[in-house]
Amino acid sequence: MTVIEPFLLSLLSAPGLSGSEGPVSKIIAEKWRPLVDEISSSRLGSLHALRRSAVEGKRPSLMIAAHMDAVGLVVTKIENGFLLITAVGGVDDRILPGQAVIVHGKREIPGIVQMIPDRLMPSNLTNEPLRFSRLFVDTGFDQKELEKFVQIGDVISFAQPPILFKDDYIAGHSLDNRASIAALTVCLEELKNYNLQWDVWAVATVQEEGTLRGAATSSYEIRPDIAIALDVTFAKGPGSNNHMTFPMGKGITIGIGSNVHPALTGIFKKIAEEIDMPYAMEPMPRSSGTDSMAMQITADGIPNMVIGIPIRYMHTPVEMASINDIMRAGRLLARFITSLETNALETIFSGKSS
């Protein structure tokens, strides 16, 4: 077992769905706190950890984001001892018949997710494609009990376990985007022993998933001069083997188009080949559908890089991706920064660094 594996399994073991980030901010902070000079949460509950630089007086800083919260469902409705449901955050409908579930009420309730069969729909409605108004949890509680503990707009998060498998690679309900976390701490952990030149933000953001709201307040707030969103992408597997889609456990992807800067996706691939680090460039000719759409248009606008983690099952309880790969990044991450200067702002964007 790698030394980020218990955090990483207890990444996956605690809800955290977009605008109800407590329960895994916690966890995080927890981990962050000796890691870092100082920590504290936005007004809309992002975490910032700040580790200071060496240098006296004026120095740059750098915004690292790695967004902690997850898609899930919500309360729309209680009927007859039923809950209605819809998504939070982008939920493929079809995988949630029969996923068991925890309601987060006035305490936890376990469900299941369970649909109305084919045979009990109208004849005109059998074999359409799955939709949330055939969908529903079941609690196992009539109605009156039901109305004691739930209330419509409850949240309800997965409730499948962490797995581990052979060859490192691991799955569970919120690896997008618990093992950019993951990797973040694996960066700060690197850093511990060095005196660094810059001031480095670790940011675990809220409401990616929705709106990208927390990182649009957090960079606001820091204002940093170089910002770096660390996310997952989509990984090689069955029916998805085009150029959209990346190997799982063969390296991290590095952003290149008009929502990463050119001079520092310059940088990571250069920093990438000096330590042997397998990669893959990833192009964003529109946007990266990241934390860095929000990020680059702060205030007068922030450089920004993208690193992606590849993973199978996006936005399904049981996305997997490799170990190895979340090591990676937290380690380029590393590299990347203890190569900063003081007076690398004006060799990176000069055009010098490459």
Given for the second form:
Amino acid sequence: MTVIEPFLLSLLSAPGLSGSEGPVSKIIAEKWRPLVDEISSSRLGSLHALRRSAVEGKRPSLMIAAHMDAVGLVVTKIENGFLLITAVGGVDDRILPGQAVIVHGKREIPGIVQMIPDRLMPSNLTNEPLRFSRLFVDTGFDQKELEKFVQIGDVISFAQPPILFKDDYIAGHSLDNRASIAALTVCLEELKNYNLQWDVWAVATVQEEGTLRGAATSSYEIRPDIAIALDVTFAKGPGSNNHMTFPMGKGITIGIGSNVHPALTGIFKKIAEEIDMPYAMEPMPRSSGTDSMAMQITADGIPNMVIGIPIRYMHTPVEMASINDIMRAGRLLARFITSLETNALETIFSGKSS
Amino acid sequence: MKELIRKFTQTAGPSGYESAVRNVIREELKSYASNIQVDTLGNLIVRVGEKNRNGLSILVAAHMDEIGVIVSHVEKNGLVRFSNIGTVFPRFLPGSRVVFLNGTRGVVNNEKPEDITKIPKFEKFFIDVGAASDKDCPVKIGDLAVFEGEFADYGLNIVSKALDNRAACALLIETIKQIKTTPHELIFVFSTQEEVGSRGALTAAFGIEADLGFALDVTPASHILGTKMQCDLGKGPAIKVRDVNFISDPGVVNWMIDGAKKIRVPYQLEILDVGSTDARSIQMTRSGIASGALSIPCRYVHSPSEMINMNDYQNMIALMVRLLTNPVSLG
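I would like to compare: after the form predicted on its own, may I see the structure of the form predicted together with its partner chain?
Below: every chain and molecule of the assembly, starting with the one above.
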């Protein structure tokens, strides 16, 4: 068992949908408190943890954002004792029927996502996956009881417990992006024994799924000189082996494209090679689909980097990742941070270092 | 009260071209507020009250722009091709009428469809202004028009084009009229360009730096139309919990619910699967602002015949006055 495993398991067992990140935020704050010099919350609820530089006076700062919110469901209507639902974030509705869920009302209520039985379906729909409009959550309560505990807007999280597989694979409902929270924690632990030249902000952002609100507002508040988004990306798997996917368990991905700064892409490649860390280049021709989209255009602009951890079955209750890759992402970030000299901004962006 | 809504809805103001609406609103406000400004993007900003010890600076935004169309090309035969300003649904287009900002009127129709059971694509539509050729066409590329949709009084319900969002603009003015004292600094923004991405509210909120902000808008009351959203006319103002681009601050939601309960007006909770409001821009200003939204339930949003309920309207004014004249607790 790796050192990060128990923490990762606790992250994967906690709810924390976009806009309702409270429970997972608490767990992260507890874990990070001994690893950083100060910790606070933004107005929108993002967790800001600072490892202060050992250098006196003015020094540059780095922000690493890993979003802590997860996709899930939300109640739109209570009808005849059933909950009608829609998505929080980009949930893949094809896999929802039969899933166990928890409804976060006045109290937590177990439920299952269900649908019209196959034999009773309108014939034009029998061969298609059911979209949200035909799915509902059954809690066993009748309308009257349900209205006592549940109101429109209450979120519904997946109840799937995490599963540890042979070797280093793990599955769970919010590896996107708790895998990155774990990686960022690995990084903070690695940094424990170092004096840092830069201020380093570890930020667990809120509301990434769909709106990127946490990263936009946190990067405005912190105004780092460099920002890194740590997020998951698509791993290769059955039927998905094209150029948009990356091998799982075989290293992290380094972003390249207009959303990241070319000098940072160069630096990260160099560092990965120096420490023999396997990596794949992840082309981001338009935008990265990560917190970097918001951070790059904050205030007068921030140079960005995106580091990816490949996972399978994105946005389902059983996403799968490699714990090795999570450790690698954390170690790569730590290596980058410890390599930063106080004058690094000049060396990186003048092109001298690569 | 209905007269004000009539006047506002029947004034043309597509996104980016809100000046006529702004003038009507400013005229109406003159006797109730002294501190009125217009910023670079055309937002009309009205300040009322001063922040005292228990007070906050509260930003309330109601957009004054409406959807419309813009001429993209005039055919040799005089028919006018157009593009959309904001979300214009093709299903409402056939047979609708438009009026250009230069006064030219036209009817919208489409090329003969291959399949009459399907709604034609947007590019199949044109505006006929009665011109025989491109040379004598009274409109040219870049001219804007809004949809025609007369105001109609059905008694409890009213119908018009542009109730989205002139109903909220009128409601905000009725609210301002009723506020006598407040512990807060209230900053009311009649915002521009909401229908094309909440741009007015974005810059206004950045300039204002409020402690708390919320949007006033309409929300689809499509309960009767077989959707899974539970919102209908006559059941009270809608307190937004989330929409496509926005998640309300839970503290703001509770503050609004408590306010409604205190004055015993009915309310509905709003979850929206399509669309958004100025709240999304207010929330992500600078390092973030606690934000929410209050909506007037409205049927047939973005059609030339939108419908709202006057009880909802009155109840929302009462709720607004309650919220803005008492100390705020977001606990």
